[in-house]
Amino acid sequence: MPLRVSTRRSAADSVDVPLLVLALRRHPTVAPDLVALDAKLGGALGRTLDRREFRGARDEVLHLAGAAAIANPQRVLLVGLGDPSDAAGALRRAASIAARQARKLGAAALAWYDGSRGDVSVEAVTVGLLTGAWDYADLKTPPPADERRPELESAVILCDDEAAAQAVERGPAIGEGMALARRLAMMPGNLCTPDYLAGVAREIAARHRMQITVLGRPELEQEKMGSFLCVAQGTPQDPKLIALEYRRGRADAKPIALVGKGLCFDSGGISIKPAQGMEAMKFDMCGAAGVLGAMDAIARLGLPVNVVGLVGSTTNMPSGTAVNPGDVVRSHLGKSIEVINTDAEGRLVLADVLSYARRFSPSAVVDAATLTGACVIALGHTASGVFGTDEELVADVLAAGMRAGEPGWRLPLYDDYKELIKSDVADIKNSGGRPAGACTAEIFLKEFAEEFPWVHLDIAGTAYSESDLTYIPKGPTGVPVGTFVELVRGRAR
């Protein structure tokens, strides 16, 4: 069940719940409207700060026992915002934090406490607290009873704002989008299938009536996709192209098509990948993920928009009718394509989806995937590697990151990398080598994008963490809904 997340106009004394969490910057001390509860805690609080005990850091986190005296609250969580130069990415941060603890306490309920003001505060607490509350355990069996702990399902954001009760309802609409992404990035490759991504996004049209496109092999192949189709000839799985419509906006009002890349699994083919960490090539996905959440989170929140959310899934595995090192096969567009590395398979992909994209006569064209390791080379797991063709969309989708707390960087996109890409045999080939792996991959999509405006997000270092991040657990993050949605809400005011 989501976390319901409400706001209410409550000193931070007199709010009744198991757990109240007092957000503080650097070098907290007690301000003047929690003095009444530092009473009630004994002077616990001052005495904390004033012994610096708990500083405020970023991600910092210490645990109070409520007064015994004292019914409300039962026990209270600082947990520090640092001293940050963003502070609804730090809010945001804050209180997943905080609904993560709640969970590990067993926490029914908590009330939110940061002393700010204002909507996009409240937005971003909302949102941090639904990412800290998620959790992936549909396939674990449930412990005893006597040893499960309550779960979160309710949290209280203590605001006196005007605005604050609509800013509490957009960010349900962005956290449950993101929910989504998470839950299908996570899910296991044999149960998120093309077929599976199909119906989430039937289910999605059919909740939001939006119009729904879904291409299988034959008619992939009356298509004349022969890029995408080469990437599934060696899986028993049907691939899929799926086309979600949202028309909200002017009915003369041309749509920004967000496409992502989904490969349900990828094993890299005959090239195949080292087995040691496949298992985690499940996240191949995370971009058409992105798409799907990025839609129901758009059309949740209502925007005034035309949008086109495009995927194309598949699953790249080995086998005797698997694509071939050397093949050559011609694409959507019409241009011939080398495969040089059939673990260069994304990008096959993601051709022939640009290119059905043209159809939509979209104002922009912005694609998300988890496409090269290189790109986690140049850029960690901290940011996006951001590739584009306009300058003023290429601006958008930065801008969007950095409101999402999901950052870019820009990376070139110069001519001289196309030499790489040169085929002795075809138009083009589908891997320049190891020099510059993320600059030619995007080259080669560029190839497909050329009669719209149009950026790509390399999220192979952001879709997913092998590790514990704090703020979230080891696995799906999430990225790259964030950046869609405020780029298209962005563009909607």
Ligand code: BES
Contents of the next structure:
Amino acid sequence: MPLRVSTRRSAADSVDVPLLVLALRRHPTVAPDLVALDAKLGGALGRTLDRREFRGARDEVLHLAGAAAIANPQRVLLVGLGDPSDAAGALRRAASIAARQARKLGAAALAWYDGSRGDVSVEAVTVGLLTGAWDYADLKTPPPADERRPELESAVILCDDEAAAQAVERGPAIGEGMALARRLAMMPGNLCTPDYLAGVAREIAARHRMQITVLGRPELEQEKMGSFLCVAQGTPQDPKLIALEYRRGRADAKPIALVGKGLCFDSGGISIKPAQGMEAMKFDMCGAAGVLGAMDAIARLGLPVNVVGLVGSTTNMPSGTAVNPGDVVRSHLGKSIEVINTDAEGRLVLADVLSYARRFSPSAVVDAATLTGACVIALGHTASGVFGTDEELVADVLAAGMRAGEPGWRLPLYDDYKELIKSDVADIKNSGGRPAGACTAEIFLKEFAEEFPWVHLDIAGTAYSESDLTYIPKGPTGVPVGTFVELVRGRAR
Ligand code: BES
Ligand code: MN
Ligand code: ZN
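Return the form predicted together with the named molecule of this protein as a structure block, the form predicted alone having already been given.
First the chain shown before, then all remaining chains and molecules of the complex.
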């Protein structure tokens, strides 16, 4: 059951739930709104702040247990907002931390107070709470009933702004789109197969009356997608190219296309990866999960736009039939590609999906892919790599990422990089080696995306986390769902 979030016009001292969360900025004091609450708590809040036991730093939490002697709230959780330049981002982050803490405390319900007004805040808090409450326990045997903690079932945001209260409706569309992306990413490769992703896409299409096309191996052969197919030739699983069409814009308006890399497992193929950490390559479909999560959210928001979601999904396996280093294949666009490294498979899949996107005459194409380890080295887990030549689209994607709390950082596309992927035998080769690895991957993709404004997001570092990040648990983050939704929403206005 997803967490239910609502708003209520109520003062912090009159909440009727056991856990009250107060989100406070740096150098917190007892604001006029909180004076009555503090009195009810016997002055515990004021004393805590006076003694500087809680300073409101970003990610700081302090739990006042046994808070009110009488009735609710029995517990107060202070969460720090820091000194944010991005107020909505700080609220989203703090709300996520609060929901995670509430789950640890076994609270079934919480009330949230941050003293701010406005729909952007309410939406951000809602998304944050939903993100924080998320977990993936589908494959764990539940503990015996008497050891089970209550689930966090409901959250109420204290907000006396009628107009802002409406935003609470939008939060779940986005939060649950992210939850879908995270669940798909977390699912192991033996369960989340290309076929499974196609099933999820069909379910989204049915729910929102979208048109859907799914191409399997025979159809990809008919389409002459030699680049995509060479990646899939080592696996017995049926590869899938999925196209979801959401049309709620003007009939003549060109669609935005969102494209995702969907490698349900990337072993590297014949250029096999080292065993250490290879299990993380189940996350190599986070771009695809992001497209599906975003399409679901966009449709639930009912945005008046035309959007096409495209997913290229397969697994990359070594076998007797697998593609070998040195092999040359012909792409859908007609360009020949020398496969230098079978582990540079994402670009081979995306080349054909980008070329397929032409048939939708898109106004813009944005792809997201866990494409290169080099991007993780360059930007870590903090920002996605952003590439593109269309200045307006690049600016739009960067701004959308900022609004969504999913920062991107632009990386360059110098012509010199093209030299690195020149082949002796074919038009182009799929790997330029280690130097500028994120940029050469991008230069490769650009060869297949020349007919429309295009931006590439390298989410290898941002789509999942290998350690607990306080506001996000170890595992998938939901990136790039927020960026996609914000981009489309920005264009819908
Ligand atoms: N899926 C990987 C990229 C990746 C690495 C994602 C680490 C997340 C974390 C991709 O298919 C890959 O293997 N890329 C190679 C390219 C190289 C062979 C040119 C890489 O980055 O090493
Ligand atoms: Mn690879
Ligand atoms: Zn990969």
